[in-house]
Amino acid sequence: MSNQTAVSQNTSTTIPEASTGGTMMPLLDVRDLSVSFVQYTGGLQMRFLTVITSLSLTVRPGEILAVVGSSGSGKSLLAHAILGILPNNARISGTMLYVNEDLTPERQMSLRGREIALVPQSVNFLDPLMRVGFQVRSAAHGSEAAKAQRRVFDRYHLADQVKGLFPFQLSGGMARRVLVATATISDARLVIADEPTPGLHPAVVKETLNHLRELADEDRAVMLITHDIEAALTIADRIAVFYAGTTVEIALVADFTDNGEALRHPYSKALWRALAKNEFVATPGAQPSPDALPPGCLFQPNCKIATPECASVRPKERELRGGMVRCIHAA
């Protein structure tokens, strides 16, 4: 039993509409999540470092999430959470529901790898005593698993003899290619991708991409956790935009747009008017460090349009125009 407090049981909770992009119910549901973790200073003087606050979003079958903001704004943790794979001194407060029941410990640990497939960040999460077609195949189910190995091995340009390899013996590239397939070949519901594409050829990046939108079009639901906005605008549905442990705003693929007026949250404006094809202009300042965090809105430090009010009260996420925003002068 892992010693992660157990989030909150909530099976009444009422979704709207804008959180989920349609009425159909979540295949996931995070409610306020908020995760830290326990350290302990000079003295043997215990704090809880707080990474992740009031953190909400929805996956339902049939769409890509992504998930983008910069690092340390708890995209990688999110995931962790969700798969029950976090360090034993992480606390947890909130509500996670997976098809609305709650995901204690004990169903994390039996939908993981089956229901919920991770494609991770890390290399290392391959066994290094296991020769990754063994790897693979053991993802699979049904008595067709070689067969399955082979035409996802193809799919990723994988060379057959690779299956006799251990993960030491890869580059990063196919390393990378081999988790993908590992998390793709599953049977998996939901499929979390956390920045599936880095150091891949080109054409494998469109692949990876392809896959895991023929995913969701078989109604699994897709999490995308990426740093690339315009490759997750080409498969997504909606993108949730986090910014130092929480979400900011969760907004439909079609308002990363013209110069970014149709979002609604300043820090979603300005990562889209960073980029290249835009103005690429950059913000001034940085993002808050976990045990510095401002009062009121976590933003405001660095905000163009922060009024005194911003540094005090701390938003609440509210609907508007049809997505998700944290912030009391959106309209």
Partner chain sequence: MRMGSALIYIGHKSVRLAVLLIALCAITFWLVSQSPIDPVQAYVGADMMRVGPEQRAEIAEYWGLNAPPLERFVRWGSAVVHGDFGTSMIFRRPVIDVIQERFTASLVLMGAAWVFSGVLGFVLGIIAGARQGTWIDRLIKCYCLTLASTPAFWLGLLLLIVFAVWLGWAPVGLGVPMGVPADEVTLGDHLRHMILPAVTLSIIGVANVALHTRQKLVNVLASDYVLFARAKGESEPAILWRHGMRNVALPAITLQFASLSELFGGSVLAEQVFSYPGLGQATVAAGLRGDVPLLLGAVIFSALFVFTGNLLADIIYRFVDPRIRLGGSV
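Residue numbers count along the first chain shown, from 1. All of these numbers come straight from a predicted model, not from anything done at the bench. Compared with the form predicted together with its partner chain:
Hinge residue for the rigid-body motion between the two forms, chosen from 236, 118, 153, 78: 118.
Return one more block: the form predicted together with its partner chain, after the form predicted on its own shown previously.
Keep in mind that what follows is only the chain, not its partners or any molecules around it.
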């Protein structure tokens, strides 16, 4: 596996569908991941809030996997779990493999910021009292941090004086480029972009997404966490549909066509149809509350094709037509 560091300017933004062959070894392999929080209520009572339930996905070098789900459904916690920066009262179970090796807390600590980088949501993720250049350099971990910083600034067309600015002085577009720069300077092989385009101008959204595509084309693995399925479809290779803390389906981008017949899960289909009809309500019904998850399929309470069996047994994930689905009725 090559760790390509050279800046490739001739990258295209077309979707290389053919390159997503399933033979390549995944860089990140998450299996059956669950994250829950312990909360104390009413004196001695303890309550578990399960925010991620048996989530499985893989990301390969050179591809963008988009994790798409509605806002506030705990997608960010997936990123935090991979990086090992969940709060202390979080409990994790399941397996996370990075280059086929277990991602222990110690390994996460040594990998984050070096092998695994985060592109955060907004300029609020920069220290308000620290000059931008210093914050970008601090992600470099090398002896030639200043040189590396100049290089990424050049790459993202940031003027040299930007390094002397404070975060609040950055314009929206500049801030995006700075945030991508902090991820790029570390030569990370896995880039996790957590909702990188919230409420931005369409031109800035497009630019940021193109930057992510470039990173994938340099043979890095990119995980794009977003609520914006439309944006995800323009650059991603595969889409993991996130519902109530789990991935109900992993589909190829090409599956999102026409009326969604190629899609595997009723939730994905509903999501896609809502989008195609230009409706804003993407989620049919409310997602189950994290402290009272249904015993069966998590989507069953809102599902139109649910049968009694759906309410009792939680469906296992299974391969289907080159993707993954978590529904007993999918065919």
